[in-house]
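For reference, the chain that follows is the form predicted on its own, supplied as structure tokens.
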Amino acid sequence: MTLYDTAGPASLSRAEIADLTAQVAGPVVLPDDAGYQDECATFNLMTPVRPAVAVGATSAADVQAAVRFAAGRDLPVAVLATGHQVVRSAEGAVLLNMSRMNAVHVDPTRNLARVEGGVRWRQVLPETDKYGLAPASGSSPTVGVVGYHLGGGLSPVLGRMHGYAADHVQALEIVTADGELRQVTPSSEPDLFWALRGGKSNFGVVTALEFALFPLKHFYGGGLFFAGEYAAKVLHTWRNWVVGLPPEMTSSIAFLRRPPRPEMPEPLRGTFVMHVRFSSLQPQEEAERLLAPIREIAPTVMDTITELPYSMAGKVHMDPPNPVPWVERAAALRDFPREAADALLAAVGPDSGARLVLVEIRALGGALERPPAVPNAVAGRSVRWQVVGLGAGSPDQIPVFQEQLKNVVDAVAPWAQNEMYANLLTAGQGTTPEELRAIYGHERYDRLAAIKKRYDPRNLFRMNHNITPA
């Protein structure tokens, strides 16, 4: 089974490319041109893209020109900001590389940030930190800010206190399939504003995004690492403990198998450990009081919990800072009882023989369950737990990883639900209209499909978890 759905090859003449090149300030490259591989590079090395032509956008005007070029030839448009979440290989498409659009502006008087379409969190956090402000950013500083918000945005520090990042978007600029640049707010285009926040990249190319910031300079957090022999005790203790945390505190737990590579911290190199991730907006004394039951489980292999500037929030999860090849699967759970934990231990625990580098269980709840002040299309607010599995290695290992990821999903299937958080979807997951309808729920999906028909009736933006026009 292929990881991608293809659009078929598109043949573009040099004359057509010369015409497009004359309209944009950024580079325009074909598959045989120098620079094509760099323009198409993804963060997930297991998901390459192979468009008919790649355009390095430098402005909204470049994006408009490229979208009009594609629309005039009935070619699909693919958007690449960071390449963390690639669904299709973009064959036959016009690819827009947004990485050059990386301006960040912070307005401390209104607690707002405005970013261009290619900005990553690592470019935002130092700027907001200057003013003692924090966005509802994710676990990895290399993730793209726009794509993160379009899929919901789940912060491992601020999410349970303030909800999904998409709930705090104030305005967007987007180039739609007709090539128009639209200013989208709750009052200017209410339906599109609703759909963009949760509906992913189905409605156009977002060239700028404005979102709220929260007063926060530091938090208390990090990770506790336990030897794999304690996996069952750690998982069951954590499962009972985490449900009693206040919304100011967030925790997840991960089965980690770290390769014996020099870049790995010495205590973790080549080992299997249980990683309890933790963050607290409350004072250290209160956080440590609540952490006591976890610290008492067993001696730690490594302890990174300390006071951290919010700009260093990536230290909680310690996601890879450089591109790596991986495949993943995810599931959304209504509940995570003892039986589910035991099933997961059988699938990926110390005696399972599993080779997955990570299987994480996230405890949600708090503000993530509440509807936002301005409604949006974010799905899965009823989800209480998320399970994410990841296999990383060479392409020849994909079949093994896929089988073991299936084992993980099957293990928790009795407690799973269809509706889930869109940013967890991967290639091959949620790629048919029927699957997406289940993931979004019928009413939400029908509204998204109707809005899609209004703004993208020919489905130009289909190199994604595609919502087809109604």
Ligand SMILES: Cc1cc2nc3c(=O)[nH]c(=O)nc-3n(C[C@H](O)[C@H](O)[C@H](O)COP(=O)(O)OP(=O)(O)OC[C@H]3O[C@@H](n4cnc5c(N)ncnc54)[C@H](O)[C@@H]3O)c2cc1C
Contents of the next structure:
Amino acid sequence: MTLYDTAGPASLSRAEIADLTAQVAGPVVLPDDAGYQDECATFNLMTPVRPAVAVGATSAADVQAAVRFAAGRDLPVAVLATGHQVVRSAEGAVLLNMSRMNAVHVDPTRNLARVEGGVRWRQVLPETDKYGLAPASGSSPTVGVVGYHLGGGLSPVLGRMHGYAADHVQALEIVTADGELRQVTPSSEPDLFWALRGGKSNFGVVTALEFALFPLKHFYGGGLFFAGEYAAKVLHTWRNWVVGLPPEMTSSIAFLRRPPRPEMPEPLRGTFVMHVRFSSLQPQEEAERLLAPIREIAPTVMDTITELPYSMAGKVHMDPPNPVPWVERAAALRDFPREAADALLAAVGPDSGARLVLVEIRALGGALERPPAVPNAVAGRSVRWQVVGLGAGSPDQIPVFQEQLKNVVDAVAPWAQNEMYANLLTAGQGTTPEELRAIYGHERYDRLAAIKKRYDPRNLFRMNHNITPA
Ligand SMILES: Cc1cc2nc3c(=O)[nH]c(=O)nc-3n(C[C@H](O)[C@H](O)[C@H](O)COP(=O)(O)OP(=O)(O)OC[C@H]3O[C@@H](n4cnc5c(N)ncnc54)[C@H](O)[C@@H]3O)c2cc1C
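Would you generate the structure of this protein in the form predicted in complex with the named molecule, following the form predicted on its own above?
Let us now look at the entire complex, which starts with that chain.
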């Protein structure tokens, strides 16, 4: 069982792909070929892809050849960087695996990074660290840099200070549906520059991305873990406390149920805990002064808060380092009052019987609400609290997880809003045009759909949360 129907790949013969194979430097594989599984591997094991043909791109020229091949046969194009947010099975599609395009270049004289289209954050952070610079990266080092930016890019360390990562993109290179390689900047392709930063993967294959870096070598942060018996007190104290933090500090909270596996740190193995995540750009003394009300709640079962090099920012959330099978749902809230916290405690607290591995609430605000210097399509700047639930386990558990995830979304529904942040759109589950219109808001959606019509009139790039050409 997977999260979408898969009737099996539409087939192409070896003769049909002979020209493509000759033009592409990377592997070009059909479903029966030995390398097919590797080219199709996804981080979320619950969202497999089964394209008609998979192309391991090594350059923009490889991408152009694959897009032109697909366009010539009217086949959809699917883009896979890491497989954290696969929406559709890519059946019948030409899949571009971007993982070989992983060059990173840091320019410390201009505080800029340029990366190729398949780079993950874990490949960037050690390079930027060398110069005491930091990108507005996300919670997980395994996430793809381009996919993250195309949806906005919410950084748990730098977001409240500097806004969404997409606000700091300087230039992109993209292969559009006509097979052209375009340099996209605010002056060269203003509409595309606006749409790509927030409109996700609807407009083409991004082969390179250039973005600003911030001077930062270390920050103070990590997590405080509290036993389940304190869940209500921790959640209510955190909710009141977090709204008073300055933008240099960021916090989120998670209900965690960690499986009894040996790789789990001992105090968390097989238990329910509340995880308060915290990061501060201010010095340790000031951070600890503001953290005091949280530390006073109860003794912690684990405390990982310390000074960290920015390349260790993944330690704040402790997202899984290796592929896992999961299902997820998210909600965007304008408010998180006492009643909402109580409803969440009833749905997923220690006595709820829920089996979700994680339900997190990120408190946003600060620069995340600010319009960017160069306008872009990032949706959800009015969201104040972001809720994500996750069930991880074997496919036969999907129905139970789906029911419990629905309980989470229902619990906070009175405080939820339609417009939300695109990186939170559920993996494994497509959205209807009407849902996507509500998520982006009418004006933004109409402009995205008009730009889509100009650059991808036949909707070649539709294996995603799809904006249909207007
Ligand atoms: C554990 C975890 C933690 C996360 N933490 C954060 C966070 O802190 N902040 C945040 O904002 N988001 C976060 N996300 C969401 C994440 O940013 C999105 O899921 C993002 O789309 C993942 O991109 P990817 O390339 O890794 O995944 P993929 O599944 O490979 O790609 C996701 C989408 O982007 C498209 N895409 C990828 N590369 C390209 C390219 N080169 N050209 C065109 N399209 C491309 C794909 O086609 C697909 O539609 C998190 C997700 C997970 C699973």
